[in-house]
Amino acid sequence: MSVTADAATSLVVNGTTLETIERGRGRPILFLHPSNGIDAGAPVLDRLAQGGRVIAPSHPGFGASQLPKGMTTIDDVSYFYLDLLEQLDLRDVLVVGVGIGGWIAAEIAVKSTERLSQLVLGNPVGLKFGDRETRDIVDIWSVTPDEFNALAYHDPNVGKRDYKSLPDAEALAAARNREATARFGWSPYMHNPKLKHRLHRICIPTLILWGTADRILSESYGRSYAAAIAGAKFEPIERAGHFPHVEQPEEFARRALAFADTPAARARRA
């Protein structure tokens, strides 16, 4: 197994090249983006980098990252990230995941927390709490872009993009993000039926940050998510929706870093 890294552009894990953003120095912070990807100009990355070395890859198949042959589930993606952590020999890692990235983070943690110190999950998906007739998560494929923005954001204008005017590389990345989200989250829709029964394996401090204007998910969904992880805390973030790191990057990062620096967290790292 081999890894090479370019702090500005790429990370190669087992022959798969990931588009990667790195910022800051110190303890590692793995940022796992939601379905709409991540870009180098995202303010949340600079703010998180005040607390450590941020590593923010585009997931396999997203952005400009390659998709390994045979990778078809979020479960597969989580094993890939375990390889990344091992090959880079990262320890005491604060894992911050939003949306589908929160799902990936939870899947990583139920497998192994050996290299992790805390989890911070922002409006995560990945679980189903209702019965088979109850939709826990809005079907994002059945709504128009404007309808999606109205459901996903406190301020729908934040999510608007003129795809026709985007540079080719950005338009391609957006298309790949959408395609990869469908690949990994189509069936069963945006959850792993087995994950809920594995959450007892998460044995590190966990914080659920919740954009209260999210209408893709309900607040009760978020509170149920927190209740399913032993000792997890739930904190709402006002004036933010499904992507709280976008609408409230300063507050999102401040709370994530504060959680990672509690006395209990420092004692665990000692």
Second form
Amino acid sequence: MSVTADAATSLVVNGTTLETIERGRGRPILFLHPSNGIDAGAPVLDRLAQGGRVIAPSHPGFGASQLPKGMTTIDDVSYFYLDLLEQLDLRDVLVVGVGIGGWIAAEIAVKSTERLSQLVLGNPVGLKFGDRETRDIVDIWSVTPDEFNALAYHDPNVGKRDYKSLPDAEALAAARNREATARFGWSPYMHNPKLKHRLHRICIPTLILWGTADRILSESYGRSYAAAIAGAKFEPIERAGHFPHVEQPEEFARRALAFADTPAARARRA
Amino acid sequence: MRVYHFTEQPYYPAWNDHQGSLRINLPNERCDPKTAGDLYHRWYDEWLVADDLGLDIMLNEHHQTATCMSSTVIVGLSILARETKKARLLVLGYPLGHRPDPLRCAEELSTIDVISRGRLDMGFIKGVPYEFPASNQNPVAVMDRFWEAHDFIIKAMTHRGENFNWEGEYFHYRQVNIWPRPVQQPHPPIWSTTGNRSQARLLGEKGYVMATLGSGYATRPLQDAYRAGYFAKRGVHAPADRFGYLGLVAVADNEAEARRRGDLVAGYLRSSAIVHVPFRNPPGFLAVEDYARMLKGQSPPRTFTKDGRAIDMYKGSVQDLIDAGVLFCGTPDQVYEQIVAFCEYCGGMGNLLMMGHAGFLTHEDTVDNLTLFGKEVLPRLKAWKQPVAEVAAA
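For the form predicted together with the partner chain instead of the form predicted on its own, what are the coordinates?
To see the whole picture, the full complex is given below, headed by that same chain.
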């Protein structure tokens, strides 16, 4: 895999080409983006790269990444990422996932933590706690873009995008992000009913970082998520919503790297 | 030429008081079941009038909406299969993309075909975008699911002998053997709709009847794509009966009255697009390139007049709609001439899907509309010889 300073490069896993951003050197940090994709210029990537080698792919079907035939669930995506870890022979990996990326991270970890050292989940989806008539996660396909921004961000202006002036390639990537999110998250809505019953298999230090202004998810959802994973810590991040890595990139990366460097985490790595 | 009378069976009493959405999220307390019952009986009475006049019948289905109370089209088909005598019964469309169980589809449609003694036309469609939140079927990959459901239904209707097995990408069945099988052989005629040329060509290859709605004087390119597919598979040109077109119809003794009725019938178009904005384009419903263009706000006009003027089908005046071939409106002579001109433009179009009622048009006006059309327009259309456009040389 070639590495350049900013632009995304290509990585082929099982014949599927992923666009991937890579930054920094040292212990591997796999960054798993949320539903709206990853921007090569995102400050959080540079900040995380101060603590290791950041590998940030666009998930299959997102951005400019190909979608393998038959891939329809986050369960499938997580197996794909296990193949990626194996192919790159990554070990001692800090996995950082936000939103749907946090869901993917949890799905990876219940299958195998052999190559992982810690999990950091930022406002993750993927689980259901409420009863059958209570939706835990706002139906993002029933709200307008403005309503979404008001629910998802501490500062709704951060979420605004001028689609009309977007270059065609970026508009296509945005359309693919939305389509892929619906492919994997339409129903059951943004969760895997099986996942809750598999979480006991996660045996590595886990941190939930929580943008407290998130109203796509409630804070009690985040705390329930942490309580469902043995030993998981929960840390709020103020002045951030559903995408804390975007609204507070410095704080998000600092907490993630600090967690990866705690004595318990170091002991595990040794 | 065949002419099918169609109404969406609207619950129009709720139309004048909504919060920006007549579909999906208009609370159902706004529908009085007693009034709904009266309306259903009215629509069926009008279809019986159509049957007596020699018109055929079209029904459709929508969900959670005041624009169309036919939430389960099989009910209307069941009633009309028994109560009508001559009319063909076209369901357009039967939304396979919203259906979880194509075995049930095959059973329902076969039963209708048998009870109607072979009068069913099966119009398969993927379904409208805003009803995916209602059906909860995934809008992503809907066409793949549509074609697998289609393949399964045809197999279930035509299979003889031992039970068969189906383990597809989307549907699984272990012992398939539907009772009754359809009476039309090998199966009832298949129709579909489309707005894009590659799909039109595919429908042509299959030889299914292709219908369009509101495409007016922009219909011909779609039909020519169909013709190319049809000719490529068969070496003969697609006859007029392979094409259907849904047009609004308002006939009266005099032009002023016809235009008054036309304005009421156009209420269908004016109400049709009133949908909560986020439901209008769920991801995956459009091809991703089209979805990207939509994100950028690029939605080219799709309805044009004969001289190439773009009109907004949802807001256009009666005259705009007449000019665009969306509404056929006037005295019987005028309506006959408008329809013939449109069919000539198409190069042959053998099935008019006539919206003979919509919106606030009263029962009396609807019956008069149907009667004038049935007695003074239909016989002349049936006698008129359709052209058969040939495929342009490649």
